[in-house]
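A lone chain, given as structure tokens: the form predicted alone.
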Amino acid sequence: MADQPTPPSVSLEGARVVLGGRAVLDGVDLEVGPSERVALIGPSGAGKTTLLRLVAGILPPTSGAVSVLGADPASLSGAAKRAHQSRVGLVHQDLALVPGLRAIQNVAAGRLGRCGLFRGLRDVLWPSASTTERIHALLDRVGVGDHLYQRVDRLSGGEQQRVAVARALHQEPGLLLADEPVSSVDPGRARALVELFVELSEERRLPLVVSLHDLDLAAGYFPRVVGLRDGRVIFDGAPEEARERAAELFRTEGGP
């Protein structure tokens, strides 16, 4: 019997999201295969964050079909929805860390959807030895292992980003997403952080989708670039071709 094709990790068909009476995403068709690395690029307001939130199951589509890791997130509710969302590791642009908590506690919070509220809160407030060991290993892998017990509001922006990455990994996700992860760091740290995402994707065989404003970063680390503008996909291809169409990809609505 011939091998069956592996289904995509993400599949959007005609996905539309309307917020405040405006179509933020409008008829998006997109597939991301297992272990594939994709960079989303485009100007501010293009729909990149909305697309990632749609894939993460945070926003439902207004219309169209969405399948993520073999399920339609909008069809799920309650514990099933939380469990599915925990399979998608999303590093938010604002990081969504709790400032007054220590790094270990913020990372432990990543498993709230997978473990249930009681066990999850127990691990946040009183992490077991095995949980502590696991979280320390994750923080060490992303380069901040010595900040295990440090409050995150006392860490630098780059260090906080790495704590957020460790939290996403603690979820044991089947898909890793990052929304503008390098927007608040200098170019050197930005490159190091993108390299980290790529390394983690390869090590764990995770499909990776990252939104970026920097086309050079996207072209340097991602074999596939998807360009959004005004909520629509206007480009999907190789980074070399994306460079040639840079002016079109980053032109804002009403621009030249």
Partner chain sequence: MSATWQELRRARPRARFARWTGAFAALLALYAWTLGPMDFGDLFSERRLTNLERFLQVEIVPPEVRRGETTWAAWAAERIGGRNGLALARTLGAAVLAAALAAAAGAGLSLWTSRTALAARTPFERAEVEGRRGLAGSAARLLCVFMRALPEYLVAFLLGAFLPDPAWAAVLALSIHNAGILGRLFGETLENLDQRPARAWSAAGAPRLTAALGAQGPAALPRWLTFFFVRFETCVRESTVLGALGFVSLGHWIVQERAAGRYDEVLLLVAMGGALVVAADLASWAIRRWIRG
Contents of the next structure:
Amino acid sequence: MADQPTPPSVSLEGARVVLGGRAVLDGVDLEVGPSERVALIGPSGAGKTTLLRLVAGILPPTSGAVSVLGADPASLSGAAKRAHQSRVGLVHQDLALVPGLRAIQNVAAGRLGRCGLFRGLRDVLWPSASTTERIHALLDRVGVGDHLYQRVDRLSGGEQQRVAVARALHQEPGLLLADEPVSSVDPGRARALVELFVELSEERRLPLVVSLHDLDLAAGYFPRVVGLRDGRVIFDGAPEEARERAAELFRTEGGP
Amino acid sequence: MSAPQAPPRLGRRGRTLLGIAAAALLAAILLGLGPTGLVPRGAGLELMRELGGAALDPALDYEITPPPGAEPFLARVASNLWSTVLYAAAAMALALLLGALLGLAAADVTWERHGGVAPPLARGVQWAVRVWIALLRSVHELLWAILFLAALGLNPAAGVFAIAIPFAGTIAKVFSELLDEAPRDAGRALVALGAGAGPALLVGVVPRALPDLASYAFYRFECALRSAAVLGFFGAPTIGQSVALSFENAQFHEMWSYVYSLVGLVIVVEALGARLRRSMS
Amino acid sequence: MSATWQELRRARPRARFARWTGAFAALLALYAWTLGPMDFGDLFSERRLTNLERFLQVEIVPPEVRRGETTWAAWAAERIGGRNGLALARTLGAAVLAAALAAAAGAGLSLWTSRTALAARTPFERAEVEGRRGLAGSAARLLCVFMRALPEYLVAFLLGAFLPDPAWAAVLALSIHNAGILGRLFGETLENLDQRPARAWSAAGAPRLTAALGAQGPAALPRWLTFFFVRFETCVRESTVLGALGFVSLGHWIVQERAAGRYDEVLLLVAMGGALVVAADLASWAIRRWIRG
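Right, and the form predicted together with the partner chain of this protein, after the form predicted alone?
Below: every chain and molecule of the assembly, starting with the one above.
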């Protein structure tokens, strides 16, 4: 073999997460290669959010092995942990923007993991010309460049969503995660937003993991779809397989 | 199986209301308050009539000719008001600084870490700060003024500190409550992207509480104006001193002018605070 | 790109009022600390420091303790009852009574300060109350503003001048100020309530006052009680000083003992006042928790 095998961006082996006495993730194996795009689908409560939080290093696994961008987040602490977390861009389902601040300030906050207290605060409160230019370009790329100086609570839900994406990109991540990014936008905009994620992943060679509740969106835009149910991976493969086996995810317990 | 209990005829709120009424009645008995204590007689009645009449006719000039060289009456009112504002502003500046720091130290959100529970040492510091805040708050600003007066003698800075100490405690308590009531999602998200606890708090949480913090600070400034005015009864050169002096000299028309100027000032500050609140939300 | 960031920056929305207010407040604070009344030279002068030293080492130490005949604790325990204990009880009593009176007056005022409580809810009522309501409402709101603008101490000073009983002067002063605050807060609570039940009562023919009290009272009570207890806490604090105007309570003895130069007693009474305030805060917190169940 001439080629060195490239290490996967995400690798979970038998990952198990117990929250409040319940196994929310139960023995999940998952590998995501560099610049691979994966959609997670499954009913609510299947463990999609927990899986993303595990990958983002917000939750430690109860057991099993986790490796993200070549490191186990749970084994890191202090500055190393912060540096690692700043390399993972997560767009939260509730966006988690700061309502009273402008779009530019919210995006600038994406760099807080990269610099010290004073530098970070200065960038949020009084961003320099170069930072401003960079953030404007990012916001422009995601389609809300003109709202650079608007307070985010004055923006529509879809526009806020795009600001949250820009904040994740401003982190200069090595991995992009999005938790149900289209749960609160109408179907037409949902399509445009998923397209945006896919384009961004392609042009930046970013591995992408997005959780979705809509099978058509997942199968239409992602070469690989992972189906979760009750904290277990039910299937993991091409969109065709997902379409065939989707019924297994949403079947009610004790049904025919 | 036990028989279903009949619901009490009076809920907890109803019982609280009854309790308040009973306590008020007991208090009235303890204080020996009766209707006769409310009806002015003789000299008191005379004084009430005089005060009431003067209330409708506040003075625009000195009631008796002042010594030559004295500033015009309205200028005197204005300068009294200005020194009241300065006392209040100096006290509030100090109280806000101390209160904001103590409030941050007393809030749960400051010490909360990933996984929720703060380390025991942090809990210890937090509770020590909370007790300290309660102690600062518990002694009234006029009592601090009396203590300082006894310990140091008459000094303006002592008056300012007297107001600043309990105000810092009150501001700290309310600030920590407002910070803890603010939604945490953004702050947690910033920690998740690698921000330190300090930046996450200052960028993710404080801005969400800022409108409420600012509006409360404005209300406290209004209270500081009233306290500074009353400090005049204890020797500070604020509006209360002029009220007390003109009352002792039976210059009631002048006295009401001082009182009304304070009322006007407080109302203006309250209106500004309301406007600020609207502009920030 | 449609607009450059410089263009966007020039056109950015600005919170002008908040900024100017903030800048003005900062300037005022700076002026007050530098060119204002503060005289630090005097504060840290030899004379002040000698005063402070004498106060801390001699004046606040009871003579018996200084002579070694007794301990601080024994000395204080001996004085907590009797005259001082009664003063403590009277201080608390004035606060309780004043808070209750203020709540009653505030509840009455709130019917007018709220824009909804007594407003017309049916076309029939609209014809009946046209115009009059607005005027009464403005008058009530203005009255509340005036009542809360005056410091309690100043009101007690004025009332004490002609009322035969100084205790009444203290109680009334406390309740006037707090009724002004509660009148507004209670009214705002009524405005923010769901108006549909009251409309239903009115449509069924209930008089406006009956509809306001019957349909809105129970819903308003939880918040009203919260406001009441917060004001009760401030009443206790304030009540510790109103005695300085002659109402026999903690403040009265503090001023008397200070005039006599017995600072050990002054300190004890101030500490008793502080303990009372902390105890009242705790009690009010416990009762509020109990109400929530």
